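Starting off, we have a lone chain in the form predicted alone, written out as structure tokens.
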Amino acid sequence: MVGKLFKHEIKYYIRSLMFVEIILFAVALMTRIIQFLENDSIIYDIVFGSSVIMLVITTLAAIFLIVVMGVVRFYKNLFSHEGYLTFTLPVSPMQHLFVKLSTYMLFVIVTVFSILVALSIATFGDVLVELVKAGAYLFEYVGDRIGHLSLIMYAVEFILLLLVSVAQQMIIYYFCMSVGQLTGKNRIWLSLGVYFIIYIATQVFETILIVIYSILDSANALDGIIDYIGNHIEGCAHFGLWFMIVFYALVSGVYFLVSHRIISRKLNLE
């Protein structure tokens, strides 16, 4: 049954994203075709500039749409009237959450890949060749100094951190909507209020850390740690990236489990 849920979610995302993806590729192709007509006229500059702006807007729209779809799909399918059918399926709340998050992350990757392909189409030719050459040169330049294996590790760590961060943000939305559905009225306002509280609490926590760091730094209490980091910068950088990956994963796990508990024990459908 979980497999059927995945298929259903995938079909929903495909139907919803198809139109934007087609527009994205069409604008990218149009941008490339316009470049074949390059000349020194003002009209060309206006047309080409407009196509680039359209490409940027379409790219941002694709990113925005995937986030909105993840939020709307979660709420409508689980907490609206659709929930009466959803929760009659022989699938646990944990599996519902897992399917929702996994499908969202899959199409985040698909959207990013589509944007990269569209940008490649728009810059196909000399520009794309120069970008590839620049990337290869940068890889060799940095790799010669820190080692290619270390550079690959940095890339893997950065991608993992990015994926965990994206997942964490959506899980926070899940948590806020789960708390919001506990009330009979003003669900959206309560969800927004919970998100605002989380945002403020995060900012306060980060500010406290900065203040503590400033106080300790002014008292020269961190000189030993700073010297150690300076002498072992590569190892400390890897440690810092993995620390953030694990920290974000743990925080995401807490929000995920709390959302699961609310859905399992305090479900309040419209």
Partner chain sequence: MSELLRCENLTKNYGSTTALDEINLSVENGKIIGLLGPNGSGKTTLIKLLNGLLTPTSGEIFVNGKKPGVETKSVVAYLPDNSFLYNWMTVEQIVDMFCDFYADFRPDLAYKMLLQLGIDPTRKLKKLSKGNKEKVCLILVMSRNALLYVLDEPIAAVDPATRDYVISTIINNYNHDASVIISTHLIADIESILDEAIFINKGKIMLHKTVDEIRDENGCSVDQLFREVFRW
Given for the second form:
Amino acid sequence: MVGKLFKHEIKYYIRSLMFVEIILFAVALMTRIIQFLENDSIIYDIVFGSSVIMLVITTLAAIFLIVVMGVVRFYKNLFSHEGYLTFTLPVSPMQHLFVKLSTYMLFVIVTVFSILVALSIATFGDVLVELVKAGAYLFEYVGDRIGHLSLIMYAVEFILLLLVSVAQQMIIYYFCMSVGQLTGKNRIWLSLGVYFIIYIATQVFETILIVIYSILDSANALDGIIDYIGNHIEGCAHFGLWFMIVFYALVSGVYFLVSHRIISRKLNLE
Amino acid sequence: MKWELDKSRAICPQICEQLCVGIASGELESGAKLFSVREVAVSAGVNPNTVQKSFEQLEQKGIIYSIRGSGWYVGDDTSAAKEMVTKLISEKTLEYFTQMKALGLDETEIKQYVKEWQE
Amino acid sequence: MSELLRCENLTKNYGSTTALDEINLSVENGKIIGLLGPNGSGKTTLIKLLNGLLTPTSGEIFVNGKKPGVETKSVVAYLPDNSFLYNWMTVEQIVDMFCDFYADFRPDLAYKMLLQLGIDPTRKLKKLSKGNKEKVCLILVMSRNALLYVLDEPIAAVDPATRDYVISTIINNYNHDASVIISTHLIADIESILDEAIFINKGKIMLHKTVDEIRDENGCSVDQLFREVFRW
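Take the protein just shown as the form predicted alone and give its structure as the form predicted in complex with the partner chain.
Once more the chain from above appears, this time first in line as the rest of the complex follows.
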């Protein structure tokens, strides 16, 4: 059944994103083609500039769209009248949540790749070659300094951290919507309210951490730790990154499980 | 077959009655294949269990019989069906008389009306 | 003889309101049953509980011997009183989806009914009229070969000709292993196809009898008894 859920979820995303993808590639292609007509006139500058601006706008739109879709699809399929069908399918709530989140992440990755491909198309030729050369040079330069393995690990850690952050953001939206649907009339207000509270709470939490740090620091209580970090920058950087990945994953897990609990026990379809 | 069902009475006996009327009048011939339970249920807009019960009751009285895998058939002996119809007729007549009396007529006047109506 | 639905002291509270109060109920296979009661009587709550859309406050509910969950959902066919369709799909796509998720779904029957009702399978659901959407919902549910059909107001929102079609479909679809629960206020239209009637009010079951018993004992139709019982 999970396979079938994936099939339908993926179909939905493809159908909704196809339009933007086509526009993205069309604008990238157009930008590239325009460059063939390069000359010194003002007209060329204006046309080329406009094309680049359109490309940037389309890229931002693609990013914006995928996030909006993640939210809208979740709400509509689970909490609108569609919920009467969705929740009577022979599928568990956990399977529904898992499939929705996974498909969203899949299409975030697809969107990022499309943007990279589109940008490559737009810069195809000399510019692209130069970029690739610069990238390779940077890789070698840094690699020689800190070891190729460490560099690759940093890359992996950054990507993982990025993925976990993106997932966490959507899971928080899922959580807010799940809490929101508990009420009858004011679902949206309650969802926004919950989101606002989470936002403020996160800010407060971070501020408290900073304050604690400052206090400890001014009392020179952290000198030992800071020395250690100074002597083991590599190891601590990696540790720090992994710590954050795991921490975000755990926080996401909590929001995910609470959302699951609400959906399983306290579903409130109109 | 047109079905006229009074919902304020149990439906099962009404189906029996109407089938008997059809059989007694010859509209449903002896030995002929009867509609299936499902067909009757759909055309009468009635629950199939009710129709099944009716058929079984008629079978008990010997009015119809079933052949496994084939369906229901009208029995050869129509006397039981005719008996039922006779019973129905007297019930309806009693009903008629009661209704007419409620309109203020007595027996002689009722018979008068019937005679006039016949002409 | 199998028990398709069983409720034991089933209670559901919403805050301080009691929607269902210690309901005890048993539904056997091979029956068409009317769940009859005024608005707010608890019909919809009972239906949602049996579909696993709500969880009981106390007491138990069993569908085909199991608590509502993934297994029971594959043998229950539910027609809610509002359209449940994914409007962005076409008729064909939602038929395919039902094929995917329900092993007991009969696509040939669905297409036959769509043809009979003059609905073009390639049309987008959002472009259909309200009446046609209701028909599609009904076709999808009746094309299942489920053990328990739960129809919430199946004839309220359709025209009289379609009502006859709905009633014929329910009768034609009848099979000895399955049961149909019809929740409605339009009792007069539906009472001839019922085996049993359940009267429910203020979360309590007031009556659960065969319809012929009701007619014999009260000398009137189920509809007339209902009006008597639920008179203001």
